[in-house]
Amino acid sequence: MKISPSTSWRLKDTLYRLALGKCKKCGNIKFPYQKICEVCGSLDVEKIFSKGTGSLVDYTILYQARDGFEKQSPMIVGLVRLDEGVDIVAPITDAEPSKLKEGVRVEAVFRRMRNDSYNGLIQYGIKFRVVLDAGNN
């Protein structure tokens, strides 16, 4: 799979930070950031950044990987509810499936997402891991 440096740059707020959109009119918070509120249609949406912490709502384990992600198989993908109240789907890393459960605290970490064997680029991004010191053990 070919990684485009220009595409990675354009997606930097999604790949490297959790940029949220908060509507100043109705208070709706959306991920990823969008300039228009999907609830009330307002254009008065400010960009805020998540603290990167939340809780695991649910997860699944994927045993088939798409192109470029073969070395990450099996991959754990979770539904994470950020502390800002937004649910996002994100990869879970550094976790034993037996220790995952609903409500466990998670935090965002910066990890390698994939390699590009064509031109040698490495793409990094955000994954979530279980917070060890939050009484989850």
The other form holds:
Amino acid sequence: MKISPSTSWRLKDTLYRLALGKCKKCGNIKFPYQKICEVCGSLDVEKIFSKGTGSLVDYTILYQARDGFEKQSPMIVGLVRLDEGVDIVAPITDAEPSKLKEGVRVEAVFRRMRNDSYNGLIQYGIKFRVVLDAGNN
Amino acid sequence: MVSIVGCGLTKLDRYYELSEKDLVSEAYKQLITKIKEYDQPDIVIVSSGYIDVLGKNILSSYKISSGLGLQNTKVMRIENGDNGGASIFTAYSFIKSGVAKKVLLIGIEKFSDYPSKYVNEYLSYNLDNDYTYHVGITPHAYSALLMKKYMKKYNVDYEYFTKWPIKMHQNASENPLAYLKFKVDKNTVVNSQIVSDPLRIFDVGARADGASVVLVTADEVAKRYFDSPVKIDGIVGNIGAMNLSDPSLPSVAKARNELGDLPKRDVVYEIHDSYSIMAALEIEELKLAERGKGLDVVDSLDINLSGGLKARGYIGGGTAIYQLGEVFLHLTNQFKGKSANAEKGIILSNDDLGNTSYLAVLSR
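Cool, the form predicted alone is there; where's the form predicted together with the partner chain?
Next comes the full complex, this chain leading.
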């Protein structure tokens, strides 16, 4: 069994909504959300949700697939700076590598990640795609 | 106060006919035939990152110890990703505190039983398992992004990184225990397979099978086993997330700060070159080179004379124990490859992306 229903349920805020942890003491914002601030150790961390928009800082094209992700190979992996100010490493989808460049606007999209062929379970999550009308933003 | 009195190292290779237990047995036989006196260790520490998921092996410390015929000892496995430095730190602490007088360190990993896509899956367990693991990313992609950032920040092109594999393969060609015992030229590296642009196959540590055993003792009993024991002067460690936005390894910097300035002469270094970019950053964080020039000093330092993870081979969580054995051999003039006439040895052990680090200092 590759996919655990309870794990997917537990991680729904992270995997489906990009939950962030905002420290009320030092202001640090962390992805994925965690209850204790990684910078100052404060317990006063608020769960907020990313708007799902940001800019592509850089990207790479990954040619070595993992088990269960063969059909997504080669995978474009981006370093995305969310508008909340957090850098995250995430898959980029619906993109031609030749059209990707530093600073392009991206947005979160809900996608199927992989399925568990034996049990028929499907893991969903967030990828990012280029915002088509970014020039009008 | 803490000494190394012997080691056994298998050649790194693909061993389809041998299990983890078989490989450790081979290394152990070397150890016990070299030391003057044999008795059972007080504690056995197995250092392995993936023996549970790749070898379907839980309670591996007991199984491996039983396979060595040990009957009266205490056993444990320490999992710290690829950072076997944690096992060395534990052995050192047991002896320094007086809890034990003899600790047997065992490093073991076996990567060749599965194709790359499965091994990539398990190595990705190192990534955060709330998001990154679930969306299919591997450590290779992180390394590639880190490399791109470095190239932009320091205005270097891909050819800069070829210095590392060329040097490592040159060193490995002289090491009879190395996995990839051949030299490579710049043209070969530049045209090798892309793993995750700009990262190429020659920028990645070569996964191999192998084992290392190292006997660590208290000073007062060391000479029962070996006439010229090597001292572990100290071991420090720290954590700190690898910085993708401004390429750096805070965990290495913090560990190094605990030791102060490190020597460049009469010392042999073994560092965790999981990727060429990691080698560059580690050298810079150790302050052995200026920022952006880490790989310019590879010919002027005795660093990874084994061939490193790149060419001697990479055995995951067993790596640091293997390096400990290699440095012991250097400092006792027994190393069979390119040797260093060094008084000290320094091992930098970290996980593949450098979030955790240990620095061990050894001397004759």
